[in-house]
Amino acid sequence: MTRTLSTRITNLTPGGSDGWEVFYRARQMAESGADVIELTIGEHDIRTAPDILAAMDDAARAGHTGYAAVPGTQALRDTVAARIAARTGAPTTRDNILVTPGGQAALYAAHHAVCDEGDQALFIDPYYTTYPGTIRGVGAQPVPVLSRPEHAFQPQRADIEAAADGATSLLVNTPNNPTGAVYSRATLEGIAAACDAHDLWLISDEVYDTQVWDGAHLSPRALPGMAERTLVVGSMSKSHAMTGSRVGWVCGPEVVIDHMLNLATHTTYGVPGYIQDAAVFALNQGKDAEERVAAPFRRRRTIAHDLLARQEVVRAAPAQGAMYVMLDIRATGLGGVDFANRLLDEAGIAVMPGDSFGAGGAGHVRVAMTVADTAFEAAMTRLLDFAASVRP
């Protein structure tokens, strides 16, 4: 008898085209020898820093490698929540913090704490890709809520409300990956606006929040009423090029948090003690250890600025935050699976589909501003010619 594998398991990412074989034949053509300028995946193009690397060693050398506490060491705990605090000015302890295998496990439970089995839950399109597969993770429908390149991707009340009825979550990302929007205080106002009016989670995934170039970053939890509905989602990856240290957290009201914990226990069993250990040492080397690894982005995306204004084919979302710029290139006459199939076999150079990110990216690529200025500047100067090349 052949047994069949679990409908969540083999639904997480159903169906078609999701753009990213343009990712997958780029990685094939550079492996093959092909000169291939990758702008796909939002890795950083340095490394974890030696003294970060440094206090891991140290902390696994002094026999910090046993299971570590589930919801997190209380270092680890405390210096999170004293930088959420000061950053947002709601109270907050370690009692409000559970440590996470990354960003990415901290969605996961997070939707798992507030969905039952068959809950809708909304997400702002264009979005991060694994968010609908997280959501069906769960058990509950992922419902998207479009935000348009005409609102500069500021996701709009009434867009939430027309979708809210019978939902249970919205799930939020400022700075923004792919858009690259910063979420104005109007836009979060609304947004909180609408999570009371219909009774919504509110789920906030912050992990671009020192990645901001206009403007500055406000947590939803910060706003009047909010952090008794709203779980916010942060790591490590991102603010400090850890990316393969797995180190996040969700930050919510105590009662979640002491629930998020069974679950931790029953699937996680929490993090690696030396980790924690450097995520302490990293964060309490403060903002500018943050700006050293933001600031390759916020260049680049001054060179981007500078190309883009040379020329009239392409333009881009307003790059307000993160390591991403939104290119329109609907001038051209291309959709953004052929525009990028083309940029990749006629000038070398791997950018995504606006459309991996859902149907608010059409007429659209993301741009990762992951390589070396020169190297970036070299290959943007090649995608806007060949933008300019196949404009009708």
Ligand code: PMP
Second form
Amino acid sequence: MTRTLSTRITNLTPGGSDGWEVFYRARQMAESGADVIELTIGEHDIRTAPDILAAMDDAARAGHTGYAAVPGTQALRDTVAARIAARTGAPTTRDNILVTPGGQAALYAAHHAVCDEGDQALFIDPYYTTYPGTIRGVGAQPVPVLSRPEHAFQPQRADIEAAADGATSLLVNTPNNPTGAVYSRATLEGIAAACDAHDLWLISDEVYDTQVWDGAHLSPRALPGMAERTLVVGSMSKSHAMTGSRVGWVCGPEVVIDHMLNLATHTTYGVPGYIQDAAVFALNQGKDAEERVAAPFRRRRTIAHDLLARQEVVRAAPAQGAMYVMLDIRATGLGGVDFANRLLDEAGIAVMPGDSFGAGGAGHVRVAMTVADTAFEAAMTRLLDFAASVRP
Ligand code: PMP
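Same protein, different condition: the form predicted alone was shown, now please give the form predicted in complex with this ligand.
Next comes the full complex, and the chain you just saw is listed first.
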């Protein structure tokens, strides 16, 4: 074979380190029998609730196994629209909703819908790892905008505006992976003002909107004038522990949804009907069901908070939401990659170097609160002991 493969795919990731070396190494060590606690990946330690699975099974047995409507079933689009209307106050109907195979496909569709080849697409750094590749995947150019530890990782309007000339879109994420920041009203108003001043599309990744420990989740779709330029990305993955079911959505202006429908017809051709029926069932279980999924992270965040308060080496970014705590380890004198590698080798704990999430994550490590409380407490204790032992 001499024919080459498409650069469209090889260019998704620029090569070199992909930031996941510690994770891969931890997996290898665990497979060869080492005692490793993995606090790396953003996946619950519980599985989808049995009643949701029963709804899925019932729907499949009732025959919802054929092609489902490409934009999503009316029932799911209506349910998602009602939920978003209730949370934002912005009028929202099924015509504002496209159901996608998870939030990742929604992120891709949203960028594909608004960015042309070569367009500049802004995103906030530190960032969820797929963001730059998703932007490259639609032929656009990813442009990071730093959020800083001294601002508790709340993006500043001035930093966005400094990068916004000639840009097409801005991608934000609240509650944030990896930093745990929940954007304040003032932050979101600054983001909205920057988008308005530079005529940017705003893509708002809200997949962690049910996991808020401090304050409240605010969607930019709720801000005056923003519903017309905002595409909200949502998902059942985090809120209902349905990561493997691959069901999410984009909510936006009707013309954008129609535009993305054409993309969906030529790519995914929709999401399985029985999965969508299970999503409707899950969403109709209300807030208690969501809180049951969120509760372990809420508890572990308190565990981390209490342990951190007893020492002075490691500082934490305010863990306001999502399933992570971002730890500032600069006082140890180690960078994030060295800290994570040594912590794995010397204490058997795997965390992600902050650098894996962009330049803004330097000097930090991200801890996923995704193991049982007792193991989490033991791992955090070992991590803090390690940090104290290497401090110069
Ligand atoms: N956005 C963020 C910030 C995430 O952390 C994730 C998953 N880890 C996603 C989107 C995509 O999730 P999914 O495709 O499972 O909905």
